[in-house]
Partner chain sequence: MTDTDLTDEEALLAKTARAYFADFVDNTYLNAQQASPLGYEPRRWAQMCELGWTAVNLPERVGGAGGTLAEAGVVAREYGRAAFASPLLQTLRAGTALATLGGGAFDGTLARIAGGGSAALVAPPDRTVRAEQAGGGYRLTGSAVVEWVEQCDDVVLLLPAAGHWVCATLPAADLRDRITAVPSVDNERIGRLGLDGLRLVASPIAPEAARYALARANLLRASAMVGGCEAVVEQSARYAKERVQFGQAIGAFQAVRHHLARMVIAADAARLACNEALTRAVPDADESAIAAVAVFAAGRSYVQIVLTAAQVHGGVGTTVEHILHHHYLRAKAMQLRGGRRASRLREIHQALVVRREGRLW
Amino acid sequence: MKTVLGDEQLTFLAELRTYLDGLDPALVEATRAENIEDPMQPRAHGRRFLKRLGADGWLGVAWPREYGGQGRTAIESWLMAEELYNRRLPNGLLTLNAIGPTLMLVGTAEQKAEYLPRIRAGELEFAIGYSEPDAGSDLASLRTRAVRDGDGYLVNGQKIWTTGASVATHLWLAVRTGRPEQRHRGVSLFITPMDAPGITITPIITQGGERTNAVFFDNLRIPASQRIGAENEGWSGIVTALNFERMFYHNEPRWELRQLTDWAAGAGLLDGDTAEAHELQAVVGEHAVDVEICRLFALRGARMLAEGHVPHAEASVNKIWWGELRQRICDTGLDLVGEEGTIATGSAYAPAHGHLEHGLRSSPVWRFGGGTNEIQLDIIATRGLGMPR
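The structure of the preceding chain alone is requested, in the form predicted together with its partner chain.
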C-alpha cells in the first residue's frame, strides 16, 4: 500500500510542533480559552493568533507559492489543522481551507489579488451566507435576490445560521439572480464586506452557548466586480467550497475522547480490574478505534486532494463519521460519569471540566452543519454507488 505520511511530512509536523511550543504562552492560553468557549468564531485573541501564524508564514501551507503559500500538499495542511485542533487553537478552517482554494479555482485575477494575500496573512475572516429560513439543505431554493443596478447589484433578503457573521470581515454570499424555477442554475456568488451599509446582524444563541446569526439585507449594494464566477453560475463555486469544507473535518473526536479518558484516569477507573473498569475500557476502546478511523477518513481526503482529485462521496463519508462520533463520545462519556454529568460547564465540580456536557449540548450542529448527514448519505449512494435519484 502506498504510504501517505512519509519522512517529509513527519519532519514538517515536528517543525510545526516546535514552532507552536515556542509561541507566547499568554497568547496561546487566551486563544485556547476563547476557542473552547466557542470554536466557530475566532474573536480578539483568535484573530491575533492567526495573524501571528500568518506573519510567520504558517498559514496556507498547502497554498501554491504564487499565492504566498508554502506549496506543500494537502497532507501537510491536514496535519497542521489536526495539530491546531488538538491544542484547541483556531486553524482558519473555512476561510483558509475552503474559501481561499475556491477563489484560486473560480476567482478572477483581480479577486485573487485582492483577497488571497490578506487571507493568507490571517487578516480576513469569511462567514458563509448560504442558508435561509426556507432554504437549508435545499440550497437551490434560496430566495434572497440580487437585482442588477448599474455596475453592481442590489441585494434584499435574509440569511440564517450565518455563524461568525458578527466577527467576520467578509461574507461569502449566495443569492438568486435568476428565476426561482431555474433552481441552482439561477444562483450567483458574491463577496461583500461585513460592514457594508444595508447589512444587519442579529444574534441567535444556541443551546450549547455558541453564537450564530441571522443576517438581513436591505438594499445592500455589491459591485459586479465582487461576483464570483458568471451570473447565475455560482453553483459550481458553492459545490467546490462545500467539498473543501467537508474534507477539512479533522480529528476533533480525539480531543473529546481525551476529555473522557482524562476524567476516567482522574477517577481511578482507567487501569482498574473491576467490572466497572472493564466496561469503561471496552467503551473507550471502541471509541479509540473510531477515532483512528476518523483520522484515516480525513487523511484519505487529503491524499485525494494531494493527488489532484476532488473527494465527493469520500468527503461525505468523512463528515458523517466525524459528526456522529463526536456526539457519541460525549453521550457515552456522560453515561460513564453518571449523575455528576448533569453539572454544567462553568462549575468547578463539572466532571471533565464540563467538556463532555458542553460537547453534547453543541453536538446536534455537528451532524447537520455543513449539510445534513442525511444529504451526505444521499451523496454517497448516488455519487459513490450510482444509485438512481
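Switching conditions: you have the form predicted together with its partner chain, so give me the form predicted alone.
Single chain only below; no partners, no other molecules.
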C-alpha cells in the first residue's frame, strides 16, 4: 500500500502509538468519556491527561528544542493530533499549536519565560477572546475597549462565542486601544487569567448541547506587561495565531462514519445479496472515500505549514468539506435509523449511542464556527483562485 508519509514520520507514529498504548488505562478511559461528552473543553481528566503527556515530553513535538519541544515538523504535530482525535482524547490543540508558537514569534522574553514552559507542561489552557456581538466575521470592528491606567489597562466590554472560557486558565484577548475608525490598526492583544477580578462568564448552550460562552469585562485590569506586541499593533499577533490555526483534521467525519457502519452492521443492513444492502454499501463506500479526501486535504495543509507556507484557500476548502461531510454522514445514519433516530444522545435507547443524532443537531455550528462557509468561499475565490474582491 502506498503512503504519503515518509519513513521517519511512520516511525514517529509507531513510537507515539506504543507510548499511548502504555498509558494508565483508567486515566485514558476517564479522559475519553469526558472528551466524547464535550471535545471542546478539557476538564479534570483531560487536564491530568495532558499533564501526563507534557511530563513525558509528548506535548509540543513541533516546538523548537530551545523551548522544550522535540524539534519536529508540523506533519508530526498533525499526526499526533490525528492519533489523539482517533482515540477520542484531547490534544491541547489551540494552546499548543497556535498560542505557544505565536508567543515564540511576537512575545517578549519575559512572556516566553512565563508562559511557554507551562503551556508545554500542559498546565495552561487558553480561550480566545475575539468575537463580539457585532464583530465576528468583521473582527476589525470590535468595540471592547482597553484604556491606559498607570502601569496597566482597564478593559470594559463583551466577547461572545468564547468556547472553553469556563474551563480555561487564561484568555487571549483582542481589544480596541485606538479609535474605531482605525479599524485593525487600533487593536491590541493581551493575556489575562480567567479568574481575574472583573471577568464574568455566562454559558451559551448550542442546539447540539455544547457549551460556549459570553464573557463580560467590568473594569478588568491587565498589567501592561501582559500586552502582546506594541499598543495598537495587536493585529499582526491575531493574524499569526490564526495562521497557525489553519491546520485541519479529518477525524470527526471518520468517527461519525464509524458510528454509522457499526450500527448498520449490528442491524444486519450491510449483509446479504439484496438491492437495499448493495445500495447502502455503495453509499457507505462513497462516504469512506470522502473521509479519505478530507484526510488528504488536511495532510496537505500540514505539509504546507511544515514547508513554511500558510494554507489559506487550502484550509478553507478543507473546512467546508469537513463540515458538510459530517452532516451528510449523520443524515445517512438517521435516515436508516428511522423514527428511533430522534432519541437523544444520553438515552440508553438511542441508536448508535446517540452520536448520529447529536452530530446532526450540532451541524449548524460547523457552518459558521471558525469562520462562516461564506467567508471561506471568499478566501477560496480571492486567495486561491485570484478573483477580484
